[in-house]
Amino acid sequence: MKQKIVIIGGGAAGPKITAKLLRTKDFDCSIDLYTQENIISYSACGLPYYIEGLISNSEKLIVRRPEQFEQQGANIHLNKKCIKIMPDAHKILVRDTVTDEIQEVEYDKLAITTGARPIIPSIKNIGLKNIFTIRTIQDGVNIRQKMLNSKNAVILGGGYIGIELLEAFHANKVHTVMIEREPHILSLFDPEISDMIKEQILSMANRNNENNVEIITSDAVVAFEGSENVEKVITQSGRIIETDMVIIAAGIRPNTEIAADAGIELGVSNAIRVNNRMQTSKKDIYAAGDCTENFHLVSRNYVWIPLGSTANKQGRCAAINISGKYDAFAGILGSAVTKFDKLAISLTGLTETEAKNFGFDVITSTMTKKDKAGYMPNADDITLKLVVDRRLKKILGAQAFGGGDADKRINTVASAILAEQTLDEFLHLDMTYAPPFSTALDPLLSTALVINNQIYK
């Protein structure tokens, strides 16, 4: 019997579910995807690089177009916002954002992939023009157009997106001030690592005494000033910063209001709670992507760490289970990477701060070494911090940054954590070596040896 599958949301997880179901054999279904946007299946993660100019055309960020899905048999409904889920009736209400017409849609199985949206702080005069958030391709187009005609910009927020936008503006020779209300940028890292990254960014950005980048921490914006367009930013400490434009990158929150209204259980940060098959608390309703919480494989707690990589994996898992087969999404480590100029910044698992908060007996080592043989012309520094449980000798997490290959070291640690390797086992990893690629003893193993020596001294 043909099943009617309805998907709400067209960012990453929704199209992934659609694509996987279309490839699933011996599952007879119809697929209807509803999105309030006029586009689906695009890479929001690529927007900062389009703004920077590394990607010449915003169209290149589109992974798959509606007509491509429709040629394969899926029905894509653009400009259609789901306004209500009725779990008992197995129906949803959808409003056409152009005509305001409301229709009732039946489903056998429903997937919620509504993603997340930018947090808009309560700041005086936030309605002035040239104050932007970044989520959609059109947001990226608008920001780039304004940036190309600007001399000064302000970024609110020092997270991943803030850093990537800082790089974009700096590359286009726009004087940029980043304002972070917390004491440190990149607050997902340990404080001393965040501070070292901040110094590296400032050193790289202002190496020719350009003073084109400023990073302000422990301060917050309280007001914008301007007649029609934003002209000044006023901070809590009394600073007045002249600007042509402002980007608000102060975090995101999950779009889960319709799920909550339907009685679907929410978890941390009001994200949707799902089991390892991506099932919600309501029968025949699944969820995936940035609107869902995640199980952290080290802390064994639920967390909300929205990442595009996770959304795609969850979407695949949801599709397999929707089709009646079995798949389990075990959880996450929160592995992530970003960059500023030639500086790679990455982490996985727990930081020292988090590990202590969860009660682990923590021992750490931080080391800066060349990522390749020191005599190689492109050798560069890489700083690594490894976090280990002293008693269990289990690797809990790692952080890395530098002009060298920080991300590949973090990927190695992520694999070791998933394999539940002890420190002793980790030290026996048979890692590759040749002067253009690594030192004879990889910096990661050198960092681990320091901890090993401390434990066995």
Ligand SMILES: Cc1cc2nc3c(=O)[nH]c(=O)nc-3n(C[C@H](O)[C@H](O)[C@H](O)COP(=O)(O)OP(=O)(O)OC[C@H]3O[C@@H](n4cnc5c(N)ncnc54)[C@H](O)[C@@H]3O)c2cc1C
Second form
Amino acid sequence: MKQKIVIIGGGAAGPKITAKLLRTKDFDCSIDLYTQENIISYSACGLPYYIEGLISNSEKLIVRRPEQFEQQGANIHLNKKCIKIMPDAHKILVRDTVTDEIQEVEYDKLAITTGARPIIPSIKNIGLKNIFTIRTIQDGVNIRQKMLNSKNAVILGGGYIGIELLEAFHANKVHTVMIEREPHILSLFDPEISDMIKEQILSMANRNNENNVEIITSDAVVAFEGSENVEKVITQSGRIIETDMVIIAAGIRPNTEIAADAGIELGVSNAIRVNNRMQTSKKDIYAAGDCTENFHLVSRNYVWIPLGSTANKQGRCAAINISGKYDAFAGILGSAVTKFDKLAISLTGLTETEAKNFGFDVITSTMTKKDKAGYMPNADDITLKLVVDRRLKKILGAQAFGGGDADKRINTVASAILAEQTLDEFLHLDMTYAPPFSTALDPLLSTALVINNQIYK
Ligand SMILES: Cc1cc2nc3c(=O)[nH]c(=O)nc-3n(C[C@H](O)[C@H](O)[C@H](O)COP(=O)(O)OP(=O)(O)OC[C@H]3O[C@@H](n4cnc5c(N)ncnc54)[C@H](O)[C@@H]3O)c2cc1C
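May I ask for the structure of the form predicted in complex with the ligand now, the form predicted alone having been displayed?
Below: every chain and molecule of the assembly, starting with the one above.
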């Protein structure tokens, strides 16, 4: 019998579910995707590079258009916000954001992929013009437009989105001040690694004595000032920073209010709790992407680490299970990568701080080496930190930054963690080598050897 599949949300996970279901030949279903936006399937991850000017047109960030899905048989409903889920009746209520008309929609199986939204801190005068958040393509277009007419900008928050926007503004010669409330930027990293990254960013940004990037830590923004447009940013320590625009990149929160109202169980950070088949606590309701919590494969705890890579994998898994087949999403390591200029910044698994908090018997090694044979013209420094459990002799996590391929090393570690390799097995890894790509003993293996020598000294 034909099944009616309804999907709420059209960012990354929703379209992934749609695409996978459309490719599933032996499953007879109708697919209806409802999104509150007027587009679907776009790369939010590409927005900083559009703002920077590396991508000529924001339309290029659209992965698939509604017409493409509709030609294949899915129904895409734009400007339709789901306002209520009724699990017992197997229905949802949808409000048209243009006409305000409310419609009841029945489903056999429902997928919630409502994503997340930026946190707006309660700061005095936050309603002034030219204070932006970033999530949608329109946000990106608005920010780029204003940036092109700005001399000064302030970025509130030192996470990876803040760093990517710092690069975009720096490349466009806008004097930018990043303000982070915590003592360190990039709080996902160990503090000393964050500090080294900060120093590298500052020296790269200001290498020609341009002094157009400033990073302030341990200070919070307490007010904005201006008559209509933002003109000044006031910090707790009393600093007054003149600016033409402000980006609020102070974190995100999951869009899970309609799920919570429907009695669907939430977990860490109010994200939706799902099992490894992406099923929620309510029958026939699945969830995927930024609105769900994740199982961390090293700490064996639930965490909320919202990423586009995870949203896509979860979407695929949800679709397979929705179609009546079996697939299990193992969990995540939180592997991530970002960059500032030539500096690649990446991590996977647990940091030293996290590993200690979970009670692991932690031993670490941090090394800075050349990423390629030192005589090659483009050889650059790469700094690697490995976190290992002394008793289990297993790698728990790694952090890396440098001019070369930091993510190549991090991806290698991610595979080793997933394969539950011991340090000994890891040291036998047959990594590639030629002078333009690496050193005869890859920096990653050198770093692991130092720990090995400490364990077996
Ligand atoms: C600037 C930026 C850079 C990023 N860079 C990276 C990166 O480099 N790597 C990486 O892995 N991740 C990155 N991310 C994160 C990545 O974009 C997200 O993890 C991904 O978009 C999550 O997909 P999703 O489908 O779960 O949620 P979303 O993409 O947020 O989609 C959710 C959709 O649901 C809609 N919706 C919400 N509530 C309702 C409702 N009640 N009714 C109808 N529709 C609703 C929303 O409007 C939205 O369209 C970045 C994010 C940003 C903002």
